[in-house]
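This document opens with one chain alone, in structure tokens, the form predicted on its own.
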Amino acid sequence: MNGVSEEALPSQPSVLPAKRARATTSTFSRVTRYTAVRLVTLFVTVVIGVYLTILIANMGGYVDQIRRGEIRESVGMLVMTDPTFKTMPTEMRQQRIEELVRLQEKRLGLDRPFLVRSFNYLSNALSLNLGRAQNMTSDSGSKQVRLILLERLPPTLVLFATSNLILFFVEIFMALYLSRRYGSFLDKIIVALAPTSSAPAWFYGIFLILIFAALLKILPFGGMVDAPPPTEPLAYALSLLKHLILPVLALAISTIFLSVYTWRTFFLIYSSEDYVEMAKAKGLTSREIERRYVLRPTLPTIITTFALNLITLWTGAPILETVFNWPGLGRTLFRAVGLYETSVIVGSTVIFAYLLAITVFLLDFIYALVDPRVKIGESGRP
């Protein structure tokens, strides 16, 4: 018919598998290309962030001068206390001092320019060779940065995992409850108390210590457990819970009202969409509407906040842990800054940078799983 044989016409069943194969190949190629570009971009970001941390922690090389001064001071104290130096002639004693100073500077690598050493620091940091600390030790006496950080990780996880994660879910459910009762008395109270979150947790911690520890004397001033620590597991757990009350309460006061207000406003925006009104007209229950049309569209935001809450556990809260004398990562980092312990500062930053980069990378794929509108690798999308 029309000069075209039937053999020349493509059969429909053979065309569809070919189209599906081309579509699958195109999708795989797009995702692979996106993954490679994303990994390279995140790695370059981590490298730049870590190198800037090295420069800042070393004050652009000024810490070298501080360490040289400390070396001369320690050698000078040795000369004053060692009787063998007192019997030496002045010129020989001065030569001996200079020799000891040079040996100490060489041991610390101060005989090389800081710019050269900064790239060595960067290479070691990126390979997780965190090195040894100069002025800090772990409780076991080790100077390895890895052990110093890992030793302080459990107290930070105990405090912030129990507070931030519990508060996160409490805030979500409270916000959902208030979104159903917009304008109620409780809603107005939350809105009125939201500005209290402008003050940090350690600010409220100081007042809580003054009230419950100094005046009422019903809770401890700080620390993780009583001194000496109880030997029985149950007594140890009760002591830990008692010491957790004030820091957790300080964290709750500083975050819960503003977070509930933010999430409640977020849920209200989605509750006012046209498709929600259509669902109500169809007769769906309020629980089904919340689950399908309010919570599901907000899943990417909820997952992002939850994941970032988990990652920030690594940094702890330096001032809060210092106020409550909590032996966590935050307090360790605070001490490291005061002691110019650049290896601990850089080591903590490197681990946080890697955790953050991995989280950001995985979130892109999680978005595509929970939200069908997200297409990985397409223009204008993750």
Second form
Amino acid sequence: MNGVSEEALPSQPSVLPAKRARATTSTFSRVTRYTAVRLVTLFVTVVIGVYLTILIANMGGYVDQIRRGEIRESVGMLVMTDPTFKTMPTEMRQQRIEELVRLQEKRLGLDRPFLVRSFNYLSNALSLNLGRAQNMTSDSGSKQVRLILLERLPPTLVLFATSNLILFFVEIFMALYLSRRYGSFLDKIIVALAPTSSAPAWFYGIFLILIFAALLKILPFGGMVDAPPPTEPLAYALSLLKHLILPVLALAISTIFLSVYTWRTFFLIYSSEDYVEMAKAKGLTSREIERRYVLRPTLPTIITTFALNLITLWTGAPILETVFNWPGLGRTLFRAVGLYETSVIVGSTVIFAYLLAITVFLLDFIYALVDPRVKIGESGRP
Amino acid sequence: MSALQRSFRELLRYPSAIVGLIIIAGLLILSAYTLITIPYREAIRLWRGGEEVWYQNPKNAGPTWFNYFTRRKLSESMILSSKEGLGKTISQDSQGNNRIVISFPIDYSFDTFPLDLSIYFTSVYQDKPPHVSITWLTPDGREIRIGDFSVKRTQTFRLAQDSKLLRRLGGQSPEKGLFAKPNVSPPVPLKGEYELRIEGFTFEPNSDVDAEFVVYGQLHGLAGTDHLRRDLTVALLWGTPVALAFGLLAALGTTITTMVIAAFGVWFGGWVDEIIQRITEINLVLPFLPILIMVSTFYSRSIWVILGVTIVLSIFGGAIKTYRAVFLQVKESPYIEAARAYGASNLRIIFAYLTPRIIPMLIPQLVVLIPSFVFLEASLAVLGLGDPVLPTWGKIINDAQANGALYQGYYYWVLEPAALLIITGLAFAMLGFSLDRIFNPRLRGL
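Just the form predicted on its own so far, so send over the form predicted in complex with its partner chain.
Every chain and every other molecule in the complex is listed next, the one we just looked at coming first.
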């Protein structure tokens, strides 16, 4: 998950070749042109990404063979157990089986070649027509992929949105604080602890479960609420809170030290610019210096990280959710893979791709808003 | 060379780098030791082996060093075998029949009872099987008859399943009754020298009998055992080279290919650069972990396939943009101009002049990347998608999770692989962070 936040950092508005239009007429046409080209490239990116996912998730058509086998088996079982078929002569029965198999295959669209269907899947996915799952059902009993995914969204949001939001702001403020007094004892501790973030959250989760659930027995091993879930809203919230502590803590331990260290170093680099020295010489308060001269130039990066942080919520974290038995999107995705449930995999991917494309698109404009040096459609920043 | 030496000397100024280097050296030595003492085939035979390989081990036994930390000493496993001639004396009577006496001394100094007791007999005969009678001598001089019977070619005698013995011990199961202080309730073990005496009689000239007495304790070996009686040391040892190889190869493969591709893109520019940029964006859309999960579920769970996919998916990651930015600057340098002027080929410029400039940036990133790939392999294994053949650290954690190790208190089962994982991760991360500060002049002194 960390990879994504770094990946899109330098996504500067530099897609168009440098073409300095005349200043008078250009602004509007430049922005429109840029917007159009950007939208097209992003859409093509999404299309290719989703199509690749469809190919991988269908194993290039091999999943179809598995499906066919399943159909044949289930039809065979049906015919074996149905007494009306018992009296039929063998040939007729065989014919009947073939007919049933053909009907089922037609129902699932297996009678058409995979390549044709793959484009069908693609257009369905891109129009967010996510279709129905074959083997999975939502807890409410629906086979709609949309419902299966939506049902899992709240638990993921509760866990990852709370932790990511809290962590993000805590990290930024701690980093600012440390950059102000770098070299202090606390700063040294954070620098020394930064390598601990090489282990993922689930890893610390296991330790936390061991300490707080197995040894001290004060917090639950996993799950989202007590079983049976409390009916009273307050009791429900408390139970949810109790179950949240360990996974949030695991996420915090695994990211906070490295992030604070990175942000602190990032702020320090900006604090050593000449204009900051100048501001200091002018006698501005450190709070003012921070706001005007450190935070402002770093704002695009902070916003990018924040936005990408938000999108990665969509994928959840399959392993952390598995370790904590958290009923989120990540685990659903993992279960979908295990059940060859391509519709769910593709559905989740296409939503992520759209979210990402929209964010990347919007970020370009946000850059231009927060940083007057950036002009949309011009190559690079000065 | 002197630059390298200078960097190295500078590295030694960071204590965390020294610690990291020492741990990495230790891990490398451990890997070499493992590969030499337990060859690949042997490791797989042991790890895939069932009861026939591991019958001597107790199930879910903790490591023996556990006893150093507790006042109450838990029972340790003991294996006594007469095959190596331990305590075996043979005498012949007047009819030419052999009388074989096997005497196993057992020094029992633990505060808990063992879990189980078994005697495994092997014998050689044509028609008439040998006969054995087994007695148990306690430190306080009592003599308990355990059983008399004739033994087949291979025979397992589980003491707990012998109802006559159970009755003789007053209803107490043998692993308690044989070791308990008499007339104390609840039973406590009597410490001291015990002896298991097996008297065997053979009725043929070349007939022989051997016995192996196994006391299944609560603790076994350096690392303990799992639910299939397997000794965890095998997997812990073998996990080391696997983790290091996976981490190193993935990190090397990713960073170097990324660097080369970024260099090509910048040097040739135009549509080459454009395509590379587009692929990077598409790669951003592809869900990394779900694809890895799909590949290991659908195609192959071999660690080398996963390694390949990991590298392919990581090549067009975020690093390519960072490298590209640096290369764009380097491309304009006068010395590149000079190289072009003397007629250096494209490839020569890329490999001899462009890429070396980025190596200082590359090395810290490479080292920091290693633990993330080590943990990636473990993550997949924890999801149950580990390599089906090789024993790895992640697979131990997965086994432990699947068998409820944390619920049942088998903490060693999770903690041992976890400790090795975090030690490895920290070592590379500490070294990488120090390298970053040395090679990255903007970070110097921060």
